[in-house]
Every structure is written in C-alpha cells, then in structure tokens.
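As structure tokens, one chain now follows by itself in the form predicted alone.
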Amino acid sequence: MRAAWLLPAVLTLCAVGLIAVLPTGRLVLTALFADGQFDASLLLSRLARGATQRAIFNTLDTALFGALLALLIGAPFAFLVAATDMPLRRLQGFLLILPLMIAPQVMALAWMHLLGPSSALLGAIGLAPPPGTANPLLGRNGIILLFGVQHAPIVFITLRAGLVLLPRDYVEAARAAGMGPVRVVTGVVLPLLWPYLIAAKALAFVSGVGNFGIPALLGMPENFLTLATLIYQQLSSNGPSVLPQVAGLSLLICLIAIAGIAAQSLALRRVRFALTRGAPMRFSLGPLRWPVAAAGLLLLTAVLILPAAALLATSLVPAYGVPLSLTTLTLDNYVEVLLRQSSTVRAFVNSSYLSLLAAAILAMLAVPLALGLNRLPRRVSRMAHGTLELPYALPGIVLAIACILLFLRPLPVLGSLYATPWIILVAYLMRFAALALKPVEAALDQLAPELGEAAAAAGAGPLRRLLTITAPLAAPAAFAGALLVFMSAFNELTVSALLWSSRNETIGVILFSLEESGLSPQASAVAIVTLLVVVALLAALDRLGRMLPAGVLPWR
C-alpha cells in the first residue's frame, strides 16, 4: 500500500520539478554564481548602468498606469455582467475575454494601422491623419492604453469570480435597513470587493511587467525599452555571449513578478466572507438596462471591432498607405503569405505542429498528473501547485532566457536542443502546463469518490481504474484544456522570440519581422488568419461549455 502511494508521489513530484524547478533554478545560479561561487557583482554593475535603470522605470510605469486603466475598464463591466439584469451580459463578457486570447502583438498591429497616418480605413472614409504624422501610439502612453486594454480581461475574470460568490443576505439585510442602490454598492460590496480589486490589479501590472508584444511594437521604433524589449535587444545584437548579464535583468523581472503574485495571493487570503451556495447577488438596472447595455457594446467595439476592422482593411490593400475601395480591394496579400512566401507558410506549419504537439502531450499528462497532486499531502501538494504556476505566471521572456541556459550545451543522449525546434516545444510544455491541469482539476474535483471505490472492490487496479472510469470522465476538460493550450501557444512571441531559428520561425517571429520590415499588409494578413483560428477555437470551447465543470471557461 505503501508503495503503491509512493511512487505517483514520486513521479508527480519529478514531473513538477522538471517543469518549474529547473529552469528557474537554472536562472537564478547563471544570474547569482559564478565558477560555483556567491558573485553578485556582475548583476550590481548591470543595475548601475542608465540603460538599465531607465527600462526598469519604464517597465513599473508602464504596467502600473496600464493596470490602473485595466481596473477602469474591467471592474465596471465585471460588475454588470456578475450582479445586474443588464441585457446580454454573456455577449459582452464574451467579447471582453477576447483580448485575453489574442496575441499582444497582433493587439498593437490592430491598433497601429487604426490610428495611423496610412491608415486603410480611416482612408477609405477621408479621415487618416496627413502623411508624415507620427502614430499617436508610439511610446509609453500608447504602451500604457493597449496595456489598459489587453489586461482588462484578467481585472473582469478576477472581480466577477469575487461578485459571484459574494453572499445576497448581505445586499438584502442592507436593502431591508433603507439603504439605496449607489450607498449598498459604495458601502457593502466595494468593501467587501477589496481584496478582489487588489489581487485584480497585482495580476493586471504582473501581465505587463512581462508583456513584449506591446512595447516591442510600439515601444522599439521610439526607443522606449521595458526590461522585456532590453533583453530582446541586447541578445538579439549580442548572441550568446551576454547570457550571465541578461539573465540577471531576467532575474530581476522574475522579482517584480513574484512581488505581485506575492501580492495577490495575500489580498485573497483577506476574503471574509462566507460563500454563498444560494442565489448570487443581484441589481435591477430598471429603464437603464438598454442604455446601459448600449453604452457597453459600443465601448467594445470602440476597442475590439475598430481595430480589428482596421487590420482586415489593411490587409485587403496592396501596399500600405494605399486607402481600400473597391478599386484597391485585394486578396493578394493573403496568397502572398499563406501559399507564395515560403518563410509564412513555414511559420504557420511550425506553430501549428509545435501548438499541436505541445497540447496533445499536456492533454494526456494532466490526468494522470492531477491525480497524483490529489494523493500528496496537503501541504506538499500546495506547494507542487505553486511551483508548477510559476512558469505560467512568470513573463515568458524569463521563460526563454532559462531554456537557453539550459539547453545551449549539449545534453546526454539528446544532443543539443539549442536552434532547434525542440526548444520551443519544451518551453510550450513548461509553460502551458498549468494551463492544461486546471480544467481536469476542476473536473476530477466533481467525480463521485464512489465509482473508483466501488471498481477497486470489484477488483480493479490502480491502471485499470485510471483508463476505465477516471481518463474517459475527465477526457471533455482535458480536451478543453488541450484548446487554450494550442490557442495560447499557437500566435505566441514573449517565448519563441529569442528561442526560434533559421527555418524554425513561428507566427508570432514572422508577424513581428514583416511589420519591422514595412511590409504591414501582410503583416496584417498574417494577423488576421491568427484571429480567426483564435475565434474559431473559442467558439468550439464555448459548445464544449456545458460538459465543462462551472468556472472553466470564465464569459459562461
């Protein structure tokens, strides 16, 4: 008995620290040690330089201002979509999860060719700012708005996962004492909110202390660098060579990182109250319900569907600054790139596979995973979680600077992983994996503890028990799972950006080098074939939605 308790023990803790330990381990002794020695003096001298000190004020500005924006937009909509009558309030909750499942940088593409002087759509209507004007977008206050709008989604899933479970008898006992709406939402449920608000904001400024799709874009040309785009830079000028110096700043990032997870799992441990099993909480809008509902869809559209349509106009123009009508109107650019262009086609068949790959190995080991953090004891068994989300949560240029240390020297039996795909995919596993474990958690979490008892006492083993009755009942959350694995790793750039090689190119390197390159409708063609696989994805895991546990899939 003993033995058969030990040994998933054993290799659920191995798997865990293959995944989270190593490469973070591996990034702290390149960063701290040096010929096995304590030596943090090439990290101080790093700190003291003005380049390094600018990009680490850049990057709390950025992200502090940007998460603020992101409560703006999200904590109002949160509200109305988990606590009011408010008419299609799935619709919009839909549409506001979307920035989430869209690539940063496909978000700054978006938005660059709205607001641009070339562009396509606002050329077409007489309205694109005179040639020569400087895109409002570059720099820190374009950094700081599309950072507002890309987090948001977390802001809204963290406040609405709060407003759900905020006990009724609380609004109606204050209700029931005379209070108005505005007084009971100002004087019960904000209070009550805070430490949802404050974990919200932690998670919102982590996500852009990490984010380089952003500033890459918007940042780069104006040389605005965030400590993400300074690494990207002097590893991309310098090669190998400046390893031990950039992953110090990497390690440096990892700190600020876990200063506000750190921060948010304390604002969470603050939550007081009870949680409610009955009716959730509920306002009556009254006449506004339209209004209300109204103002929503045109704010969305405002930040959704404008740039979006922005990026389809430029990508039916044959050259950019060219305004569309009927008589420019083309399909070129998206022959160019998905049959023509060799390097595109080749990009959008190794993230393809890569994705692939990476959410059909994730998809068989979340199973027998979950189950093994299920037996560890209690405290192990956080602890193995925690690790086990730190690649996740971690900015993913950390994640690709530890996969270089760890894989430039050849390793036993493998050879050497470095400049090839295989780093990729191993960098998608080590991330991805908490990704693919929380819906079979939550899955595993429902099942009747008999129906394992019952074929235990009919004889059945551990094996037999996992393949007939536990696989096949979590199979719909691991094949959930599996979705946002490949939806997040198939237009990703934080990560492939400084591990991919020649011919080993993925969307996201392609999409960001054709952009560099002044070739922004098919840059936006690329873009806009990642948007529809994004959307095609979410709409078959919303039908995947009512064999899901509650919680999994965060608009339903």
Contents of the next structure:
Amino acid sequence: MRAAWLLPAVLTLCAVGLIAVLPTGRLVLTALFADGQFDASLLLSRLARGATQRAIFNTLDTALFGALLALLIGAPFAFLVAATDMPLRRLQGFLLILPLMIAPQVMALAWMHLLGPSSALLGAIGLAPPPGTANPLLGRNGIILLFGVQHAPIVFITLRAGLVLLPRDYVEAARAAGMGPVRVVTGVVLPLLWPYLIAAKALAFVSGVGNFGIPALLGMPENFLTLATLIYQQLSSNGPSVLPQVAGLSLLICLIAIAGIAAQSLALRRVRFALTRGAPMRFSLGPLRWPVAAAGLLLLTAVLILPAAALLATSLVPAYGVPLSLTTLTLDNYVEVLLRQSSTVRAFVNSSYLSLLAAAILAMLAVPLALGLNRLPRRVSRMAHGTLELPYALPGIVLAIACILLFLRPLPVLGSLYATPWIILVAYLMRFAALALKPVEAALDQLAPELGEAAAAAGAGPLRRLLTITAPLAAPAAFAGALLVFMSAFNELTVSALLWSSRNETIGVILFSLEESGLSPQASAVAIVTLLVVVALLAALDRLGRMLPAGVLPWR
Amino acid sequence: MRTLLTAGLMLAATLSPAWAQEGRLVLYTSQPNTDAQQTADAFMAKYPGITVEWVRDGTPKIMAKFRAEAEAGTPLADVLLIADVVTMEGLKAEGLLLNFPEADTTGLDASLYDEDGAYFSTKLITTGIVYNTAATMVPTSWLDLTKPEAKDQLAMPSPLTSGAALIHTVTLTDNLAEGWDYYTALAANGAQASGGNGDVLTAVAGGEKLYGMIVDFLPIREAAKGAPVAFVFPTEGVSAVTEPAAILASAPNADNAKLFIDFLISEEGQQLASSQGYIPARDGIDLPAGYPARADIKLLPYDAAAALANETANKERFGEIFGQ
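Alongside the form predicted alone that was just displayed, please also present the structure of the form predicted together with the partner chain.
To see the whole picture, the full complex is given below, headed by that same chain.
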C-alpha cells in the first residue's frame, strides 16, 4: 500500500522538479555564485548602473499603471457581464478575452499603424497627425495603454470568478433593507470583492512586468527600456559572454514578479465569505440595458476592431508610408511572406509544429499530473502547485535565459540542445504546464468520486481506473487545455526571441525581424495571418465549450 | 578498362567543379529578409542541388548568435554576409574564418577583398540622409541635421544594433571638424538613436520623424515603390561599408560556401545586387536607378585598424552621448 502511494508521489514531484525547480535554480546559481562561491558583486555592480536603474523604474512604472488601466477596463465589464442583464453579454465577454489570445507584438503593431502619421484609417477621414509628429504610442504612455488593453481580460476573468461566487443573500438582504442599487454596489459588493480586485491588479501587474512584445515594439525604438527589453538587448548584442550579468537582471525581474504573485495569493487567502449555490445575483439595468450594451460594444470595437483594420490596411500597401487606395492596393506582401520567403513559411511550420507538440505532450501529462498532485499531502501539494505556476507566471525572458544556461553546454547523453528546436520545445513545456493543468483540475474537481470507488470495488486497479474512467471523463478538459497551450505557444515571442536559431525561427521572431528590417507591410501581413488562425481556433474552442464542464473555459 | 575509367573521371571533372554541389548552405546575414531570399533563390537556381537556409539579424546580433552556437559546440553557419570589414578583421584575427584564396576576384578592386582571401566585399553601401517629402528643409549637409528645423525630428540607427552605423559613426567623427561634438550636438537637438536602419526607414516613411541617417538602398528602393521619402548624399561625403562575405572555419558545408562566395562576386551575382538597389562592388556593372554616377559619390575614409581597436570604446562613447 505504501509503495503504491509512494511511486506516483515521487513521479509527480520529479515532474514538478524538472518543469519548475530546475530552471529557476540554475538561474539563481549563475546570478549569485561565481566559481562555486557566493558572490553577489556582479549583481550589485549591475544594479549601480544608470541603465539598470532606469529599466527597473520603467518596469515598475509601466506595469503598475498598466495594471490600473486594466482594472478600469476589465472591472466594469466583469460586473456588467456577470451580474447584470445587459444584452449581448456573452459576445462582449468573448471579445474582451481576445486580447489575451492575441500576441502582444501583433497588438502593438496594430495600434502603431492605427495612430501614427501614416495611419491609413485616420488619413481617410482627415484625422491623421501631420508628418513630423511622433507616434503617440511610442514610449511610456503607449506601453501603459497597451498593457491596460492586453491585461484587461486577466482582470475580467479574476473578478468574474469572484462575482459568480458572491452570496446573493447579502445583496437581497441589503435591497430588502432599502438600499438603492448604487449603494448596494459600493457598500456591499465592492467590499466583498476587494480581495479579488487586489488579486486581479496583482496578476495584471505581474503580466506587465513580464511582457516583452509591447515594450519591444513601443519602447525600444525610443530607448525606453524595461528589464525584459534590457535583458534582450544586452544578450542579443553581446552574446553568451554577458550571461552572468543578464542572469542577475533576470533574478531581479523574478523578485518583482514573485512579489506580485505573493500579493495576489495573500489577497485571495482573505476571501472568507461562504460559497452559496444557486443562481448568481443579477442587477437589472432597466431602460439603460441597450445603451450600456452599445457603449460596451463601441469601446470593444475601438480597442479591437480598429487596430486590426489598421493592421490590415498596412498589409495591403506596397511600401510603408504609401496611402492605401484602390490603385495602391496589393496582395504582394501576402504572396511574399506566405509563398516566397522560405524563412516565413518555415516559421509558420515551426510554430505550428512546436505548439502542437507542446500541446499534445502537456495534454497527456495533465491528467496523471493532476491526479498525482491530488494524492500528495495537502501542504506538499499546495507547494508543488505554487512551484508549477512559477515558469508560467515568471517573465518568459527569464525562462529563456534559464534554458540557455541549462542547455548551452553539451549535456552527457543529449548533447547541446541550444541551436536545435528542442530547446524551444522544452521551454514551452515548462512555461505552459500550468496552463494545461488548470482545466483538467477544474474538471477532476467536478468528477463524482463514486465512479472511481465503484470501479475499485469491482476490482479495477489504479492504472485501469485511470485509463477507463478518469482519462475519458477528463479528456474534453485536457483538449481545451491543449488548445489554450497551442494558442499561447503559437503566439509567443518572449521565449523564442532568445532561443531561436537558423531553421528554428518562430512566427513571433519572424514578425519582429521583418518589422526591424523596415518591412512593416510584410510584418503586418504575417500578423494578420496569425490573427486569423487564433480567431478560428477560439471559435472552435467556443463550440467545444458546450460539451465542457463549467469553469474550464475562462469566458464561459 | 582503366583508360575508360580515367576518361570517365576526366569527363565528370570537366562537367562539374571540383567540389560537391549537393546539400545545404547556411547563410548568416544582415541583409533585409527580401534581399536575403532573392540572393538565396538566385544561387539555388544556379545550383539546384543546394538548399540555402538563411538567418537575418543586425550585424552585432547575428555575431552574438554565431558565438553562442560556437560555445554550444554546434556551429551551424557556413557563410557570413554582414555589414562591415571591421567585424571580419576581428574574426580573422581570432582564426574563425576560412581562407579562400582561389576565389575568382576578376573585376574586384584589390582594396575590396582580404589579401589572404578571408573575406570579399560584395557591394558598396553608403550612409547618407533620408527625409520625408513632407519636410520643409531639404538637407544637403550633415550639419543641417543640427539645425532647429531638425529639432526632435532625426532618427538614426544605433551602433549597438547596426554594423553600418558603427562604421558611420567612426567615419563622421574622423572626418567632420567637430568630431564627437557633432554627435553631442545631434543629441542636444533631440536626435533619437536606436534600433537598426529598418527602424529609421519605418520612422521616416511613416512620418513619425522627418529626417534620418540611413543606408542608401532602403530609401532609394522604397521611394521607387511610392513611399514618401528621398535620399541625399551630403556635400561633405558619405561613409561606406562594403558588406563582405566570408566562410567560417567551422563551416559544416565549406565546399558549398565556396560556390556561394564565387557566386556573390561573379558578374551574375553583382547584377543581382545592382537590381536589388545596391551599388555593386565589381567594376563594369551599372549602378541601379536612383543613384548619381559612381564618380560623383564622395566616399569619406576611415581607419579600419583603429575602428577595430576602439570598437568597445566607440560604442560606449556613443551610448553615453545618447544616454543608453
């Protein structure tokens, strides 16, 4: 009996160690130890540099204000979608989730083309800024704006989870005591939601700290560097000789991110109110129903549809700066990136392949891993959980550095993984494990334990129970998790920006490279294609959502 | 039988060059993606048995990638085709380049290739001034960029990202009477130094900046496609890099690499460079449309040995002036 308990536990802990402890540990080792001796002088000398201090300040500044803006956008939507009778709620929820699924670099590119002096859309209505006007999105304010848009879904999801659990009785009691709807919201709902608000803000902050695509496109052209872009610039311009220094910088981002994560879990630990079952509370908007819905849709259109249209416009002109008209319109950029340039075609194949592999492997791992974690003693399980979340919560650039440190020198049996696609795959597996695990855990929680007990009583062994009962029932959730992993990996740039090599480019890398070579229209064409892929996948996932248990898809 | 075999071998030898034509070639280049693909396509059309795979990034970044792979013990690159000779000199001194003295250098001025055959210049890329056609001032001198009209309106590539930009900085500080003070004046005038030449093009063509320091072929080519930009060769003269190509000592496909080098500097390869909008390195090839006669382009000299010795110091000085 003891052995039967021990083996899965050991396997589970091994998996957690490989996925999460190994990279983080390696990073700490390089950053703080030189030749086996504790030596923080390198880190401290980095900290003393003006560029590092500016980057730290910029990181905190943009992430904090970005999170605040995300809260201002996400919170009202969460309330309207989860707790009112606003029409078109599900559509608005779905639209609001989209930025999370769109690559940050695509988002940044789209907004730049929307608001710059050569904006085809603004130009058509005579509102484009005159030539010689700096793009308003470049630099601090643009980064904050896009952090707000990109991370509003995180706030939305977190707050909605809280709103759905809010005891309806409190609200009804307050109404019965004669409180008006506004006072109910400010006096009852808000205080109860407070922990969720803090958690949402902390999560959005952590995402901002780790974001690379947005500050890379909006900050680097102006030398406005955050820690993530500073690390990228140092390493990509100087090569492995600066690895110890950038490991120190990575540790710094780690600490900032961990502070955010700690704030979030502390906040959620304070959630005390009892869970109620039954219908969630609903406020009636009365005659304001349609005007509110229209305002919401208008805002979502401005935030999503307009930038996408600007991106499309740029992808259709022969050279950047040429106004779009029927005579200038061309599909050459699509032909160039989809049919002619071997690197772009290869990048599409690579990204699909790597994302598919990562999704498939993680989907298969998720069920046994979730079960294994469930079996562990409570405290160990919680710690293992927290550890697994690390590679996903920590900035991707940190994980990339850790992977270079782990795999640059040849390993005994495997050889060096650097300069092969496998290093990217390993990084994806580490990064997205938590993403694949979540839906499966949600589904397993709702699984009636009687099924397993009945099978056990009928003499089915643990492996057989796993294969014939648990796995099939958890399969839809595992598939949903796999799709989430696929989309995230397909879109990512942060990890592969440092790990790619010849023949192993990803779409994110190619888009960034095209933009950097001054080929904006081609970069836009690549971006439009990825947008189409993501929207198609999301639609498929939404369809699948009808067959999934509640809580598996974040927007349902 | 033996004579038959010998005859067969001789026949085979006349039909194909001495080295293999099958397999792969990995090119690390700082050319823009479209040009890299065209060069690869033209080479593959000539040698259908060889598949060219290319990787593009700014010269400093592509060198960092190369060094990381060397450290991992998995060298991938065969040929480097990067902005400047200075970087090549450094690599040659480290013994990282493969000498190819047999290369066919017909029509190539002796100053344009290494005497040991370590690297070969493939074109001439000058750095001048680009302006958005909506700009009021048409710059003619480098000093125009320090005028109030250009206040906060100048974009330039950073030597940290672009190899051509580093040579350009060295050249201007060597030749202008103001020396490094010229760059201090630019910084005081709100010039923005970041990214590579592509970023400068995007900023000026998109109207976000009105002026830029930039390599010649980008704006000349985009202007022909209708972009609102024009290129100026300033009166003082322009700096130039020669985009040299070299075979790496660690090249997995050195034989194919030799074919590629010969192709780049052959008449056919040089015609291609000209058709892409570059000034060809080889004599007797016409300059592309949009350029003045070759004799009218005034090239400013620079001290390559000093540039190599002071590379880090120059980058740091530049970084200090522009607060990087």
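Throughout, rigid core stands for the largest set of C-alpha atoms superposing within 1.5 Å between the two forms. Because the structure is predicted, anything quoted here is derived from the model rather than measured. Numbering follows the first chain given and starts at 1.
- With the core held fixed, the Cα of L300 is displaced between these two forms by less than 2 Å.
- Superposition on the rigid core between these two forms places the CA atom of G126 2 Å or more away from its counterpart.
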